[in-house]
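Read the single chain below, which is given as structure tokens and is the form predicted on its own.
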Amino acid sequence: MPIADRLTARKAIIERVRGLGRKVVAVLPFHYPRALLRAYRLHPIEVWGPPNVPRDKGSQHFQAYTCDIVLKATSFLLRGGMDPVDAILVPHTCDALQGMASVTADFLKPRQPVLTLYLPRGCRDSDRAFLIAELRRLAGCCAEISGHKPNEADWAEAFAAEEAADRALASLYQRRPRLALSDRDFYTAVRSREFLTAEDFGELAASLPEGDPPADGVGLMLSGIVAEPLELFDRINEMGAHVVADDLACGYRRVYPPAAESDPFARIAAQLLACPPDPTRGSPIEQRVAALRSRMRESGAQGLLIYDVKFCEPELFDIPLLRKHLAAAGLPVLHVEFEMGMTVSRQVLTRIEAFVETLQ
């Protein structure tokens, strides 16, 4: 049975978590404090577009060079897609999302409060102190929405649940070579973390069958913000290639390590700052190159496919240096831009297919 057929619909999940006494927050990409939301009796449902929503209403409020994630998420909001949620959280992942937060809160003014989280662009002591202060500010907003202030037991339960789900995600990546899953099913499972409860995600991850993966051929590492639509994985397999590793914002970039700080806000900050290097956090290019090179070697990836949402500036800034340093290490790189939709364009597929042929 395809993994997608085993997943509960988002509307049903919203009803379920409300039955558990939690309110629901729509969360834009992509780093945010899950344990904090849970401690304050909130449940996140992430919004990555969605790809099937027209960008027309969003286009009325932003420049033509704004990425599809912002345009489509704004359209989704204006079309009533976020009506079931109690709040909207927009992390400062990039200037476009910061702009969305400002436009939404100051001009569109939905009935739900619009929350923000400003993420530092470094890992210095000052960055950590800033992030802790930001998390405390966000916590105050969450308390107003839920009417609940967590005690020690609430924090302990939240960390236990969310860190178990983090370990389950990390385990999925470790077990990938032994899972009898297509690329599409694997990433459907990975991305179910975007809306399932921590417990349900852990159960799903533990239930995935082991055996020989059905895909073989040229191994690719996939990088970028989001791999939409999931049809992409089917088309890559048809070309005689498969995805053996990723550096996706919706995937491996959110493999968070555990932290041991006693203060809950310091603990969350430590986890968020210790995740894999990525351009939205201002990670030095040397760190990104070293991490990508290491994971490509370990996974057997023969090339890096940067599958980039059109106009994604944080990704674009790093690409010239990534291409230069990885090519020097004998690791080919292809960068393609795409517009988010229900299918992958023929032009994009042709470029990927030509890249795969050079690696065979």
Second form
Amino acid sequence: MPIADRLTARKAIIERVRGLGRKVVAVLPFHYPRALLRAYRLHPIEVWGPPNVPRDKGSQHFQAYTCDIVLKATSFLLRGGMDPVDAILVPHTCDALQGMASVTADFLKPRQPVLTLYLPRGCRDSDRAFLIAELRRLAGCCAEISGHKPNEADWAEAFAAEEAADRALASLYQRRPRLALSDRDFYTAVRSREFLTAEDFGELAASLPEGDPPADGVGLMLSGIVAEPLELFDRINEMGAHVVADDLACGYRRVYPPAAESDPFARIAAQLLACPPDPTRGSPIEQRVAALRSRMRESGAQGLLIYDVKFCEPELFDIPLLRKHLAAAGLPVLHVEFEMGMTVSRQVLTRIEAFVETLQ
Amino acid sequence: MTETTPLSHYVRSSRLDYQLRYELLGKALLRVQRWRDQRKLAGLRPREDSVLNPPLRCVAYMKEMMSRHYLEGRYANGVRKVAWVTSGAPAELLKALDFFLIYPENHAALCGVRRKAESLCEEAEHDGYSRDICSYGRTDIGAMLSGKTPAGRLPRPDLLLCCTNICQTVLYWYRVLAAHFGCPLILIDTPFLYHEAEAHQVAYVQRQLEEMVSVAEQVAGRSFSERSFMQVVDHSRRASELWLEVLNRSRHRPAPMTAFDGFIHMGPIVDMRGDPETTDYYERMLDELDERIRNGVGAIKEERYRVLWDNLPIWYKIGDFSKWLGGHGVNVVASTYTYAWGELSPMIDPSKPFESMARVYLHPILNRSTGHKLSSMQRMVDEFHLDGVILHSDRSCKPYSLGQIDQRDHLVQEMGIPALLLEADHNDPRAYAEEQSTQRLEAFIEMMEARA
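Requested next: the structure of the form predicted in complex with the partner chain (the form predicted on its own having been shown above).
Starting with the chain above, the whole complex follows.
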């Protein structure tokens, strides 16, 4: 049975978590403190578009050169897609999401409060101290929404659950070569972390079967913000290639290492700051190159496919240097841009196909 | 990772070269050029065939200052430590350590005005940089890769200082510079202010300012003096106050200068704030504006409509716009962009240099909410007695542009004035459609006529 058929629908999850006494927060991409939300009895449901929503309502507020994630998420909000949630959290990932958060709070004025989180662009002591203070500020907003202030037991429970889910995600990536899953199923499972509870995600991850992977051929590493639609993976498989690793914002960039700090805010800050190299977090290009090179070697990836949502500036700036340095290491790079929709354009597929052929 | 091949267009100068070519000959020649320009400008009378009155005479001084700045840059490597900094960066700290500063954004704008930006963007695009990234970034990366610049030659940086208070783009851009030049990159990260600044946000910026001192000292090879810093901050405050006064002179009717003049005359406040000569320059400019006001001389001959410009200018169209709009009786008397370097002057307190600079560099309009920008525009509409607003929807500047659609709607609905969203790009002429823009501007003027 495809993994997608095993997943509970978002609406049902919302009802279930409400039954557990939690409120629901729509969260835009992509780094945010899950354990904090849980401790304050909030459940995140992430919004990455969605791809099937028309841009029309978003286009009434944002110019055509705005990325699809912002256009579609705004459309989704204005079409009532976020009506069931109690708050909207927009992490400061880029200038476009900054604009969305500001326009939503200042002009669209939805029924729900718009929460923000500024993620510092460095990993210095000053960044850590600021992030801790920023998380405390966010926690104050969360308390207003849920009416709950966590005690020590709440924090302990939240960390236990969310860190177990983080470990489950990391383990999925480690087990990837042994999982008998198609690329589509693997990423459906990875991305179910965007809406499932930590426990449900952990159960799902543990239940995934090991065996011979169905896909074979040219191994690719996939980089970018989000790989939509999932049909992309099927088409890649049909070309005789498969995705052996990723550097996706919706994927590996959120494999957070565990932290041991006793203060809950310091612990969350340490985890968020220790994420894999990520252009939206200001990681130096040297770090990205080294990390990509090493992971491509380990996973057996023969080429890097950078699959970017159109107008994604944080990703675009790094590409020439990534290409140069990875090519020097014998690792070819293809960069394609896409407009988010229900299908992958023929033009994009042709370019990927040609890339795969050169790798074969 | 660092670019190891020697870059022929980044040359180390000897102290002798610097003294001879810059201090002695260069400065003297530029002074002579300025005298000539002054004489020419003093002799200018309003021409019957021009819709504009003669330019401000002080432009001769500004030309000399900016040329001298870039000339010094040619010979700075090997003589002074060079830092490349973003336009909203706390440059005062580096000035106190005697760094020579280059502002890549200002350089890119210079390329735009001289219509060299397109070919430089193409150089960057040829190297793989997408046309969808900021055209300032592409222009400068193109110049960096090719060595081509209308400024003659730019000095290689020993240090990069990037402040995110104008956009996140500068961080991506400066990471490319850091990888290319292999020099330290100091980041001053300024949390975006969706509301009023909170204590932890100010403390964060202040701490980064304090921490950058040791890195800058190491590169500069000299010790930081808080006294020098306070002096530079004091000059900076005075220059910013004067710049604000200069801009506010356009509240008079007819306005003695246009926002297009402002875009050109902002060079010193961006590139040389903290220098005593910048203060002198704006005092001179203010005197000349007051003289114009006393004599009832406006920047354009027939000022029928007064308009606000939002966002960066379209650098390659400044002259054309100034004449075309002037010809239709439209004076663009104010802009949110030029105001950014003046409106924060009351926050600068030389007696608390670190804390006050932290506040100042957190508060540029680009680091504040879309609602705050709307309020600023509404206030300017009232204070400058404006008839309309042109919002330049700048493909290359998302933080400035996202929100403009709602801002325009609020201006029209709440203030009852025409507001036009004009699609373009501040430096890349390929994103500008002449015919379409002209038609939209004509329709905008008709709407102002209908209201008159």
